[in-house]
Amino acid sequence: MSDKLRHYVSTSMFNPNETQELTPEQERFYMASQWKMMWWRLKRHRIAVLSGSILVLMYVSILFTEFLATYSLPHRHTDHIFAPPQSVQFFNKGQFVGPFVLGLDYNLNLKTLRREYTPNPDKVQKLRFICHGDTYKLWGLYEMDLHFICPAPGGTFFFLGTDRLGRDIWSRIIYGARISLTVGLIGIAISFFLGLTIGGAAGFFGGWVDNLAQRSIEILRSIPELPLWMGLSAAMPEDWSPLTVFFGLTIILGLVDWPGLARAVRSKLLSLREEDFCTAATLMGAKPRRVIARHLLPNFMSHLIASATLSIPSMILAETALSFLGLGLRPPVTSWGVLLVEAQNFQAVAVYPWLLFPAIPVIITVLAFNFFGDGLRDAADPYK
């Protein structure tokens, strides 16, 4: 070829003091902290954001349980035992009425001994919102009777039906959320304290401390979890108050769940303790506790948060399973596991399938935590 290749390299002198100016968008990205980059990456995970929003709504709702519940916890409808769910309707005979339910006509079938409820089109019961109903004490301090939704005066509203004592299942599910959701948080706090303390000491000091921690973890891991939970729960005295049983159960769940986290912390600290910044902090006279807390743990705190969100659903499921087996929380404490005790009778479930509705919030919560934890785990490494 006769034509020479065009030269695109700059022939000007290189100036090492000259810096390339960054655009505002580039500067915003390069100067962002790790937590901000995690947030940007998490926002792109739509399922995780949706799951996190659901979890926030559920945990905020437990602050206003009494307000959101249609009826108070001890309220019983003796005339509506095993009543089916009442569907919300808006139109009656072609006319817009607003949100309402149809009243139920009761009949006892003497052949099958089954309670039969039939919606009566002539009993139109309009629902009320931000209304006065059963009295309660908000946060145990303020006596109130305001509810988000109430039945018509003299009417009923069973969104998910009633149980064998005529108690509204929807209201009991809302009350049970307060116990079932907080069990996971308190249990994971205990588990994290033990996991970070034991795993951090094993990873930083090594030697006999590491051997002692590893052997303890192996002993706990060799015992099947469900029999261990059942044995510890059965050891709690029967004369304990429901509140004491609640705290005892959360401590048991926290004591059993820490080995996995301790091993993760140990393996990470074994690699980080050889880094230059850790050596520099030690040479400057920092104590081991300060080196672990201020220099080592913050380097993978995002991964610990992701691990926490993935561990909470296992504790919720454990509480549900133990309460379902009669070894966890007991009435008058109300949790999702206690509500599912009603579903132990398969014959009753076959006739009254709405007794299984308390399992729905358990499924939603566990899936939401898993999706949110998966998104946090991906966002924990924003450079990946």
The other form holds:
Amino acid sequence: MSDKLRHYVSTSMFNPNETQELTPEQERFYMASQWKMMWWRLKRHRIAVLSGSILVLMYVSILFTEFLATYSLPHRHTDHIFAPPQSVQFFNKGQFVGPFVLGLDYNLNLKTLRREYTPNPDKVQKLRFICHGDTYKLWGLYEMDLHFICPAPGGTFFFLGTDRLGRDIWSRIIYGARISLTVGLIGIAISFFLGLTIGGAAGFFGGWVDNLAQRSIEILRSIPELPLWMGLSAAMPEDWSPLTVFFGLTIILGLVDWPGLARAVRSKLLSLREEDFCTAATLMGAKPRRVIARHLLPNFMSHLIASATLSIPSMILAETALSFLGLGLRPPVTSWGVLLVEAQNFQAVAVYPWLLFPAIPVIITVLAFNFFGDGLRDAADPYK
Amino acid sequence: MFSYFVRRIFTMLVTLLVVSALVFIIIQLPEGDYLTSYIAELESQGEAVDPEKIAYLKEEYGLDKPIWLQYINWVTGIVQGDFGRSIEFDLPVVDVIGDVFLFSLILNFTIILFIYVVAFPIGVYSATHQYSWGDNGLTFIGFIGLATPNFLLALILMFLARKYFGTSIGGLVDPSFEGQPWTLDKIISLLEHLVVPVVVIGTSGTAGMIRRLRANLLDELNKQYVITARAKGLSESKVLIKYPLRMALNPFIADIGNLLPQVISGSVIVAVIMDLPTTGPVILDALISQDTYLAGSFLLFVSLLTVLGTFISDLLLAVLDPRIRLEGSR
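Here we have the form predicted on its own; I need the corresponding form predicted in complex with its partner chain.
Entire complex below, previous chain first.
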């Protein structure tokens, strides 16, 4: 009797639709919003995620610029002009001492008339962390003197060397990030607004509006970007305050950049406005503004944002290039382009190569934005 | 075809006219003009300013007239081949920029040539060997080339050349040839000095071109007629060259319009850094010193180059692609 195979009977209720029902995972997948799908796809793109995190870190850092910089912006070390970078070491004469730098001995070489610094192995200067240094006002509100890293009392710490006025290049790069990174964001906001409005109107209304927009785009695009930027920024009066110049520059960048975006918006709208849902909205009495903003734009917003991300680096580069040429931002404003002006003098760069360091954050930012934007565009593409 | 040609010429002329007005407005935007800053400079040096001389200069350069009249004079002059006088150099604009413009043309032309010559084989290789090691490697290098700002590349190359070879790679000919008549040695020296700027400015354009050619060729290679051709037993090279490659060439030509502004923009700033006697440094100086006609003519020149480039590429496309040609004559 007992060798008979036992018959299995499930005790749960019989569900005739079982095969058609979705598992929780499937349901999650099919019900996900467009943005969620984008996020999943973006997560699979390793380089884009890495670039994105680098960018987030950089943008967060501009909130704590003063804290991260070793020295405050106006701090000059008159006895350490053109000092070389001091490398951080951990072992001195075979003994572990923790992070420290070696103090520099200064000597003016009378033959070559160069400033020569030699690290002195006896001057061990232990670095301090979360310590008190130059005072500053955090966000213009709170008086503070806390820094992430400080030199030993009486010592110096020039992570990337100093320039011709004895200013710490590392601190200046950190301060420069604040300007250089925001230029692109404000510029792209202006360009985005213009591109959406003009491209939207052109694509939706067609006819003479479209013609006018098309012709202006063609004309704007036939003047090479950089000379146009140069001409416009040369037009900024010299007595403008640095802040006004900064905003003037972002407006110029935005004004020149919008045609590409407007074109994309226009071509998308031209095909979408023939769709039934658009006719339905119009028949129900929606105004053009509402139809464009509410029914049409969301269709390709993700795609637009991705392409906007790809044009931020060109704005950052434009600021750098213009400031480098002396047409953009000017000291005392500190941006990466302004810092690179120091590197224009090749006699100096050949002897003091650390003046080229500000080029590195520019390249990293541009690369990161490119990879991130590329990943974003792939993720936003609904046809893959 | 003919009506397409005529229509295209007409739009080009209108574009150029509007561009010239735009350029003139941009140039006139800064407050004051060259003379006011000139007078201010003289006064700051304590020199007496002769009002008669100023009045003469004003009349000579047409600065006393309203702006719209200045513009009309300038444009009608250009049509007759007179680009106005550079106030700073006190020479006709044509004399100031003749040589410089020639160098600019040579440089930009070489760069475009470089882009095509390099991008073509690499693009074809990448598409036919998709996802191979070679393709992946080239794609990665291309990405970096696309993203690296060319003027920073120039700075770094100049530094490296100086440090490791002890030579200066700036300038367009060796300093010893400056002012010399054109000999074979001078031309060789010119070619030597062209290499670095061409590579520096051309890199991003080449990278972009490779990516586009690869994408287009891949699209074509996946189409059914390619399979048919293979099924009929055509050799692999014939399958590739006969149709897909010809189709993929379209963007190659259409892209001149995008490529030219990019190359010109790049060459302006790289020229300033590498001290090339091309339009870059002169434009910069003219803009800063508010030398109206010089700066204006330059901006117009570079735009003209772009507009002409687009025009030529459109014509070539029309010749190459009957779809465009027929649409134009309809």
